[in-house]
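What follows is a single chain, given as structure tokens, in the form predicted on its own.
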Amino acid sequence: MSPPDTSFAPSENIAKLKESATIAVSQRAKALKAEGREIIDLGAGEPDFDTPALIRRAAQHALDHGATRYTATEGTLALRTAIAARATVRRGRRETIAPAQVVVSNGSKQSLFNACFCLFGPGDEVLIPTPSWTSYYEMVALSRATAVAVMGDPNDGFRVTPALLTAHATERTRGIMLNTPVNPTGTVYTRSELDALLAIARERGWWVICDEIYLRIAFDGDATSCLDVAESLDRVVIVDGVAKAYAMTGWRIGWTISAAPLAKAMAAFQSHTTFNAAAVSQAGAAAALTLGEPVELVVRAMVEQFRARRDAAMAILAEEPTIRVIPPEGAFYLFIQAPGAGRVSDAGTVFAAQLLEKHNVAVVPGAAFLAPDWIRVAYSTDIDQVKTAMRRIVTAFRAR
């Protein structure tokens, strides 16, 4: 008798999925540290920061209290509600944003993946502005839709415009998955761009999901939110989260907001997922929205260490005029085009590999966001570590 076939073969779910290159970057880096290589990691984007005191010690209070059991599959009532307060700020006059319409989840990662799979489906194209956080090609593509990469123009910090979407655009174009600050380039949309942005969709009918993740890291004034320009969210889901704000990545919550029908389909697809997220986290996230300005003065200062590591990133770089690098205006994240660009085939991958094996940092190649001639460095660890490796890659530049 023959043994059997113990050979796996994926589904035709995943058979295309690729594995997320910012955590294979990171765990690379972390092999090459417990081998004793003394590995600057700028590859995930992950804050530095602790997560503040007093959003610790009230989720230590809630889980002292009994936050140790399910809650709604949405969320608890006290984080929607103050999910929905905030949002109501922002929308003004124009209408008051409802719990109901908030829908929590295991970060907002988990978000931008309901509202994928709640609206896109087979035949959908989704237009996505490129260079673009790697996660969502493979979102609308596990939601077996099809992801249309965008490439902004590189003269404007990859900046997409309406011309540049209806351009791309076709009869089976379904929605727009919008980033501002964006992660890899940490360009910021204006007002009047996102406004335009908008309209265009608002014009053809397409949904628009708006990834606002980085938007209290801007460092030229409040960036816009797409609550503050969409005249309707009827087509409009804003997702955000407490990830990289408050120092809060491992604690996983993030949310979804829509218009009430879309937030109880998500919620409804959520509860044969994952359910809800963690009580305790939600303890804590609803704590870092409600504690008002002693949380507000710590969630600035730590912007205002990002502020300080990009300028003294910049300053280093610009000591080598042939390198290119991204004015960035907001998140954590510098994208340089790698020496070779144009010349040599995934130049980003190749330096990137080089700065990893030879200079002890490693970086994402820019291949991973469909910009193949690019690198990303992420400055979300402390200012030494950031001027070391700033000068580690000004020597990689000129050995090239």
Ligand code: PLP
The other form holds:
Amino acid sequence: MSPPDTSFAPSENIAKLKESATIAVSQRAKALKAEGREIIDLGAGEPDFDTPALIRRAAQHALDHGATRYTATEGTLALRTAIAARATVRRGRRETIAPAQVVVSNGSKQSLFNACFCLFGPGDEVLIPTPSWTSYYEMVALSRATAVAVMGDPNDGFRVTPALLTAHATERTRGIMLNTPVNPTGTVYTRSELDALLAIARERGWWVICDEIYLRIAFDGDATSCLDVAESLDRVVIVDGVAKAYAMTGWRIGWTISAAPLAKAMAAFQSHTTFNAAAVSQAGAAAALTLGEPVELVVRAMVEQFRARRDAAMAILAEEPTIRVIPPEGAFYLFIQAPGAGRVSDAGTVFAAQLLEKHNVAVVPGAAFLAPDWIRVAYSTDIDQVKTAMRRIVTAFRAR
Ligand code: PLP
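Now show me the form predicted together with the ligand; what you just gave was the form predicted on its own.
So here's everything in the complex, that chain up top.
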């Protein structure tokens, strides 16, 4: 008798799933560091700051006072009330957002997946302004819908326009994944641009998932939220969380704000996958949203540090006139065209490998965002490291 076949054959659900390229870069950088190399890791999109002390203390207090048990699937009423209250302020006089419209998840990544999975299915097409965060394509595919990349104009920060969207739409188009400020380009959509995108979606009956995880990190005044401009939230899902603005990546708290029936469906779905986000993390997130000015001061100080790093990085890159960078208006990324773009196939991957192996700088190849001629550089590390890394990038450009 032949031995049983123990090899793993993935199910059809994940047969085409790709590993997250950003996580892969980070792991390679860590492995090289472990070998003693002095790598500057500009791969991961994670703020280097500690969570503000006031938030940590509030969570410690909550832990000692019962935040150790299951909560409602959709999150504690305290946190959902805080989220709804903030959203209501942004909605202005249009409407009051109720806690029943909020679902809290284990990071905004789960919130995005909940929304994709509950809204899209076989036969549906979903427009994804590109380049975009790598997970959108996979989340849409995991929902068994088809991701349709809509490449923005590199001369306009890779923004997409209603005309570009409609050029890619078919009768099967069911939704669009919006993100502002954009990972990986740092582009921030203006109020009128966002208004126009929401208007075309409304006209066509598309669902809009607005990923606003970087909204607080914008350098030219407040970035516009879909909450500020959407006429109605009937077909809009706002996705946000505490990870980036409050330096709380490891707490894993994100949320959706949507019409109540969709919120109910997403909570039902989550009740069978992960159930509630950690009670203590929810308490920390509630503190972040309700402690007011003392926490907001820290957030503003972090944003100022991101701005200083961006300015320092751009000043160094400007010393080499052949370097093309998308003007970074928010988030903490630089999207840089790789040398050899247009001549070498997958120039971004080639350049990222060179930067890592010869210049000890880890960045993410643009192929991860469907823009293979580019690289993404995260400046979410201290300013001296950012400056050193930028000098190395300039050296690498000049060496080619
Ligand atoms: N959305 C975008 C555009 C991101 O870049 C990230 C993380 O890198 C996320 C969502 C996920 O954030 P969270 O930590 O809240 O899951």
